[in-house]
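Coming up is one lone chain in structure tokens, specifically the form predicted alone.
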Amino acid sequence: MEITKTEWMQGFLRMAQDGWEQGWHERNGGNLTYRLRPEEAESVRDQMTPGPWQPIGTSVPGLGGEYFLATGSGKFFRHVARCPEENVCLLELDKAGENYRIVWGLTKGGKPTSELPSHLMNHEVKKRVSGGRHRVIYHAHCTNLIALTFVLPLDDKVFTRELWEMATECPVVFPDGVGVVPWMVPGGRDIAVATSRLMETYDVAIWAHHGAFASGETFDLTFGLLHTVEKSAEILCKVLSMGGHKRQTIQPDEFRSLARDFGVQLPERFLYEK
């Protein structure tokens, strides 16, 4: 089967278009790539066409050999859905982890997105965490979050706390809470080590003043937990912007009843008394 016409290309391709109608990907804003499962890559490897080892900038051996979907660098979410092979390409990283090589796409050339250190760091941590289910990594300009990192601390139990008040589901979607990583410079090594660290306990990180990332097991799954949150966070800057005086809430009995309800774990830390 023609690769563009794959049932995980459709995915891949559904969620950029999704993202970009949320508003999350100006100009080149944001990135998207996923983890092919060996069948996958096996089924369309007539149509690849290797091209030269490019180093990485980092090491991932726990990825060794694996094939990844990735948006190309300075290309246009708006644009990934109408002509995918523009602007995606399929990787192939060697047995190392320590070079990739484009097998397809970027037809007109270009480079797999700057936050590939970041991407793959974090892929190779949540599939160890996960045991290998979680194949998405999804980072995006939300504006309510981005925005909510000029006046909440940043730190990971005010903001955790702070969005799992906005809404009821929010503790159901996202148990495990937000990591925040301080403003860093993006694409390089550092900001890539800090959040997949951080991704060793969450599912999210958002990074302050830029955006957030996200990991899940399925497209849908990892855009639903990051639609979510920036829902929440909306939520959130509407009770800052009355004023911010919360007359009532969930509180930490509440959450504590709501967790054996739907049957998920809440860390303590969360729950403290304002």
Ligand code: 13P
Second form
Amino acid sequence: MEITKTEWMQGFLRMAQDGWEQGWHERNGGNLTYRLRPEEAESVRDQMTPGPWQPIGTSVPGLGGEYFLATGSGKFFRHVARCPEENVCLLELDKAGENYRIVWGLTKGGKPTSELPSHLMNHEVKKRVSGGRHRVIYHAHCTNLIALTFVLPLDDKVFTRELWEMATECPVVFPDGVGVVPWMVPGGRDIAVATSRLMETYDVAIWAHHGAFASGETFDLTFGLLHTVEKSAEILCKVLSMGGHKRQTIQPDEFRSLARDFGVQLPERFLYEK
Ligand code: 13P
Ligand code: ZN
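Having looked at the form predicted alone, could you now put up the form predicted in complex with the named molecule?
Below, the chain from earlier opens the complete complex, with every other chain and molecule after it.
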């Protein structure tokens, strides 16, 4: 099948378009990667024309030999769904997980996203901790989450608890909470190491004054996760804009009741007394 018609490419393109429509991808902001199943890579092998090997900039031995769909560096999400062959690439990693080569896409030139080290290190952690189920890593410049990183302490406990309080569904959708990375230079190995450490515990990592990373099993679940977190951030921004005083909110014991009825485990460290 023609690669752009495959179900996994269609899911990738739909997600990029959804993110664009949310306003999370100004200019070239944000990036998306998908770890292919072996049979998915096999099904398009006839369309692969391998380019030269290039260093990833970090080492991901747990992903050696795998294939990834990735947005291109400097490419605009606005154009991804309309013209995937120019804005997206299919990558193959070498057996050591040190180098990649482009096997399809970026027909007008370019490289995979500058956040490839973060994406791949997150994939490596998530592949391990999810028993291979997680396949999608998404970076978006979500407006309200970014705004919160100027006024809340950059602390996993505070971000998780405040976001949980903003909508009853939140602790059910992200029961493990969210992690926060302090401001760091993007695009390199250091921020990739810091983010992938958080991915051991969380499915969402917020980058102070920059955006967020989310991980999930499918395009729908990963987009839905970040959409839920960002919606909650929007409500919190509104509450803070109304003076910030909460006359009433969801209490720790109420979260515990919710956890019981919905069959989720909420770590007690987020249910502190205020
Ligand atoms: P790329 O265009 O290289 O993907 O970078 C966009 C971005 O959001 C960097 O954090
Ligand atoms: Zn970014």
